[in-house]
Structure formats: structure tokens, C-alpha cells
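A lone chain, given as C-alpha cells: the form predicted on its own.
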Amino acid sequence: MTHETPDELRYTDSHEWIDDSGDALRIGITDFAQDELGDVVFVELPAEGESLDSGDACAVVESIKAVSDIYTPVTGAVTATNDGVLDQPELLNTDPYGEGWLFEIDGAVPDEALGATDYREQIE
């Protein structure tokens, strides 16, 4: 199965994506991650203003298969959270790169973030 992997995003080994096109970095889980999880039924997000270090568990995604921690790939302060996924957690399944984003954070894209080609090779 081929998973959607937009070229303009960066990716982590733990299957988060990073969008650096706005004022802050937007973070979410990849199409591959949501597919592995199955139907998402609950999401817990970090608090706005919370300071995070790269690698911190900062969110929780619960599916019919498992409960998974989400790790921030970036050190910084959370500037926004997507309340839409709290009310409609299935957005992580139906639109993981759009309406299913999780949070925004001030910071820089880490050097170890993967480009789309490298991430595709990792998951295929």
C-alpha cells in the first residue's frame, strides 16, 4: 500500500510530520502512522504555552487498536493546538496532513528530519 507523503513536509523516524511554511512549525502524524493505528477515537494535545524539548511525549492518540504517545520533533513553546481533532479525532484518519494537524510550536526544523523521499524509503 502506498501512503501519502507530501514533498513539502519533513518527517521523523517516529512518524510525525513537520510543516515549516507558516510562522510556527505545524506538527501532525503521518498517513502511515494513522493507517497503522486504525480508527482514531480520542486525542489529547499539549497545552498552549507549554515548553517542550525535542523527543518529549506531548500528545496522545487513542485508536481502536492502541494508545500511542506523540513525540515533539522540535524544542520550543506550543503556540496553537487544533481543537478540531478533540471534537473529531477521526480527522487524523481522513485528513492527516490538513484538518488533522495536532499543534504548532516555535522552533527550528531539526537537522535529522527526513525529506519525503527518505521517509518513503523508510516506510516501504
Given for the second form:
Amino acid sequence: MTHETPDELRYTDSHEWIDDSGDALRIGITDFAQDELGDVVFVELPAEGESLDSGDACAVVESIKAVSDIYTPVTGAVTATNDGVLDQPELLNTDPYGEGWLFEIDGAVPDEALGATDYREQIE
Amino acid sequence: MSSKQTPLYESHCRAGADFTDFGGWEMPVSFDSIREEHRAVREGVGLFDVSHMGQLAVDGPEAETLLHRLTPSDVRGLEPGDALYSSFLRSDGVILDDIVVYDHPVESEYIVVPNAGHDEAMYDRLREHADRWSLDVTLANRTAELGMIAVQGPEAVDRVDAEADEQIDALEPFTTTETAIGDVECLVARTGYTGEDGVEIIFPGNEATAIDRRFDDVRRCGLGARDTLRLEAGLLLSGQDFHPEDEPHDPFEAGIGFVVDFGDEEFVGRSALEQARDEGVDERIVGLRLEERAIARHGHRIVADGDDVGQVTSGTMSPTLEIPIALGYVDAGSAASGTELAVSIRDRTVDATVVDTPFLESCGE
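Same protein, different state: after the form predicted on its own, show the form predicted together with its partner chain.
Below is the entire complex, every chain and molecule, led by the chain shown above.
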């Protein structure tokens, strides 16, 4: 099964994506990650304004079968959170790169973030 | 230890299953979406491979006596074709496993179905007690040679009727019949563990492909959906809601006191259960409805006014009710329906209310 991995995004080993096209970096989980988790039923997000260090467990995604910590790949302050996924966690399954984003953070893309090609190789 | 595979394993692979180890068996968790598989069973029909469940044949002149003494239930009341939910107990009353006993509709034997991975231990238990009590029985562990599927849901009986020689819809709940599906002789039982109508079909493992093909159009369901379905129905999961070492509980604590028939015969665990009956139990299993969106999982603490009163054993977001539900053991004083408690989930406390099970009835519209 092939998973969507948009070329314009950066990725982490722990299956988060980073979108650096806006003022802040937008973070979510990849299509591969949502598929592995299965039906997502609950999401916890960091607080707006919270300062995070790269690698911090800052959000929780629970599916029917598993609970997973989400780690921020970026150091910085949380500038926005996607409250839509609190009420509709299934957006992570149906639109992981769109309506299912998790939070935005003011910081720099880390050097170790993977490009789409490298990430595809990792999940194949 | 490498996992065992059921006779339907190849079929699961072709259907795109995600697998997990369950009781030493490589079993499908889901084929697509647990939520969709769950819905198929509640609204239509779904098919589960339950070949990983144990299959023990108990035959001989004193088979009935053996089962009667090893379970707290009145096995003597069974007629050929009857099925009975019961349990094997330790002498202190603790549940070792829950089982279904089928009184074979045609043969003289009983078929005992313990949980996945328990077949050898329960076979040994039967063997040891038959020897200890000098009972004339013949035992066989047929787990490896038989296959078993569960076809469950409001349309399940009609769907199986379309394939079986004999009319299945005439079968009462918890009864069995022997009938052919295609050219394969099967034992069909109106039983299951989803809270829905449906049947379980036992067949020779080497005929699995022939049986499977008959139900090609029926949605495949995995252990994930089986877990959410059984939990909505308030049914216990062996090893999780009770376990002889990790969650030792007697049938009264576990909410299956209906399996206990004190009658006039001795059975293993009887004196402990008499004491529990007379003195009451310290804790009991309850259903919990969480009042906010959160998932209570096995091991989460249940609290009342800041004090620990129990522990969650199973929890999920109910796909049918769309609310979080859980089972857990609490102090007997906190077990009344309507009691307001809370569950400690990671770093927060989520309000919860004790509700009756099945959740589908107490929390449904």
C-alpha cells in the first residue's frame, strides 16, 4: 500500500510532517502514521503559547487500538492549535495533511528533518 | 515463540489484514477500519475468524460428571444441541478462563471452547481432574485440526441460511445443530461474542477454504472490532478483565454470577463462592461512561473524591454510541449504578458515571 507523502513537506523519523510555507511551521502526522494507528478517536494538543523543546511529547493521538505520543520536531512557542481535531479526531484519518493538522509553532525547521524522498524510503 | 496460523490465514493475507499476536496466534486486527467493521456487524453482517479459540472434546460415560465438577454450572441440565456459557475456577473461586460448553447435537461428546492460547492448559486441567477423580472420560485437544468462524449481525442468520442445508433461523439462541455448508459437515451454533444475533460455525480445518468461499461477500472483521463490539455488549475479555494472576476475580466480582449454580453437587471453588455469596464481595466490575472525550485504558486508576477506588480493565470509544466507555473493578461501595467517579488518564482526571451493562442498552437512545 502506498501512502501519500507530499513533496513540499519535511518529515521526521517519528512520522510527523512539517509545513514551512506559512509564517509559522505547521505540524501534523503523516498518512503512513494515521494508517498505522487506525481509527483516531481522541486528540490532545499543546496549549497555545506553550514553549516546547524539540523532542518533547506535546500531543497525544489515540486510536481505537493504540495511544501514541506526538513529539514536536521543532523548538519554539506554539502559536496555534487545530481545535477542529478535538471535536473531529477522524480528520487525522481522512485528511492528515489538510484539516487534520495538529499545531503551529514559531521556530526553524531542524536540519535533520527528512525530505519526501528520504521519508518514502523509510516507510517502504 | 512463533505464532500459530489459523486455516484462514492465507485468506486474511489476501484480504489485506493487519496482524497481531493474540494468545500465540497470528490474528487479523483489522482489514480496513475497525469502525467500519464494527458498524457492519451492528447493522448488517460481519465475519470473524475465531479458529484461535480452543476446541476440546470431552467424551465417555463420565464426561458430564467431569464438566459438572469442574465448572460452577449445571452441566447436567444440558440436552444434546444445547450450549452453555460457563467458566473454569481455581479452588479459591478465581476464574481461570471463561468457556462455552457445547453438548454435541449428534455425537455423545461435549465440546469445550476455552480462550485463545488456553487450550493446552485447560486440556491438562481436564486430564488431571479426570485422573484424580478416576472418571471414565476420553479427551482430545482438536484446536489444531478444527476451524471456527463467527458470522455476526442482524443479517447473519439469513446469510448463513442461504448456505446451509438446514434452516438456521429455527435455532434458538445458545443451541447448535449439525448441518452441511456446501459439502462440508459443520457444527453451527447460535452463539457469538458481539452482542448481536449470529452463529458460530465449527468445521474441519482442511475445509476452511471451501467454507470461506461461501462467505466471500461478507465483510471480514478483525480482533479490533471484536473488542469494541464485545465491550459495548458488556462482555468480558479473558486475560484483560479477569486473569488468574494479574486480575484474580471470582464470578460474582466479575459480574458473571449467573454461571454459578449451587445445586447439590460439589464443584471446584464451591466453598469460596459460598463464602462470597454469604459475606458479599469487596469489589465488583462496573460499566463506566466517561463524561468527556478521553479513552480509559487497562490499568488507569478509578477515583472517588481523590481516593483510589479501583482500576480500569477495558476501555474504548464506543463506535455505536460515540461516547467513551470502560469496564473496571471498584470497591463494592462505589459500584451502584449512577455513582459519580472519575478516571485518572495520564495527567488529568475525567469524570465518569457508573452505568449498567450492556452499554448499548444503558447508554443508547
